[in-house]
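What follows is one chain in structure tokens, specifically the form predicted on its own.
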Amino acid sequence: MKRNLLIYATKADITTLPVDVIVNAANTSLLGGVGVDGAIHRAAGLELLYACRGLGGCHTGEAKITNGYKLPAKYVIHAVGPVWSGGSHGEAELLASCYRNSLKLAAEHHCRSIAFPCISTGVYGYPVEPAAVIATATVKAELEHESSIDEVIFCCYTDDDLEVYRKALKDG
């Protein structure tokens, strides 16, 4: 990579991050659900609900962009992970999809800083280890040809995901 390009894992709340677009991971209808859909929901305001009843909601694979509103994010990207079903319907390439079509909304929106959830690795059941993988070296690869990101974080809601996402990112 021919830029300084930090990436890297933590464990913090998503709604607090002082970045230019944080990342929900949204259901279908990104009207709220639970986990860090729901947290975002919350911080943002109702706002954010009335924004999003007006994108029609998201396929699975695919992202739509709103304004953070309350949030001290500038934009929220709701991307819409797969829910595992075994790993053998396309989850995979669905899951890198969401990644992929973030960081283009994100260069699109002329953000510098991008923070990720561990999308699908909640309620919708994907395993932690795979996700992460996918996860990093999706970004990686998206990123040796994006130039506007320069700062990524892969936000854990646990310490246990904290330590498969830094070890996805060492290995990767």
Contents of the next structure:
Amino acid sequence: MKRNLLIYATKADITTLPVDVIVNAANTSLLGGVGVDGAIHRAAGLELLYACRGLGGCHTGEAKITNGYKLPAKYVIHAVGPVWSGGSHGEAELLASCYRNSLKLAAEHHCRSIAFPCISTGVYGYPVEPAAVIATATVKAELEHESSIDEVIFCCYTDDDLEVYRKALKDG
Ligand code: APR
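Switch from the form predicted on its own to the form predicted together with adenosine-5-diphosphoribose (APR) and give that structure.
Okay, now the whole complex, with that chain kicking things off.
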């Protein structure tokens, strides 16, 4: 692990974070939605939707990048998490690849700081505890290798989620 790597959880509205890139919990159309997807599109403005229209969608587990437009963040990485369907349909691996692919894209764009929402734990119904373990373990493993990234924020929206992600970071 790099010496100066900072990984932590905080409670905030991700659209307010002045980081290089924020990750959106998107759907395969990339044309917006409710939850954090809705918040990011509202804050970024219509140019984000126009940019997303040109991306041709995104498969579950994968991620695509756009500018941040009106957001304080320079970029938005749109990652499509799995819908929870009981845990035996590859959900864990698909969730891990959201984090892995987001980090790869962020590093390719020379980002130093990245903020993740709790992907798939809202509308998509992924239980928060296992999602937090997958998220934190994947990020730690991925950042063992050299990367431009030296700050990762798990941006929780509720106190309960913050407690879960902080515990996963501590126990991991
Ligand atoms: N900042 C940070 N986190 C937020 C914000 C916000 N402004 N708004 C919501 N969240 C949190 C939710 O509380 C949840 O913990 O984001 C997490 C992910 O929940 P969802 O946004 O519902 O995302 P997900 O479960 O991945 O479902 C994705 O929902 O909005 C649609 O288009 C999206 O179809 C896709 C689906």
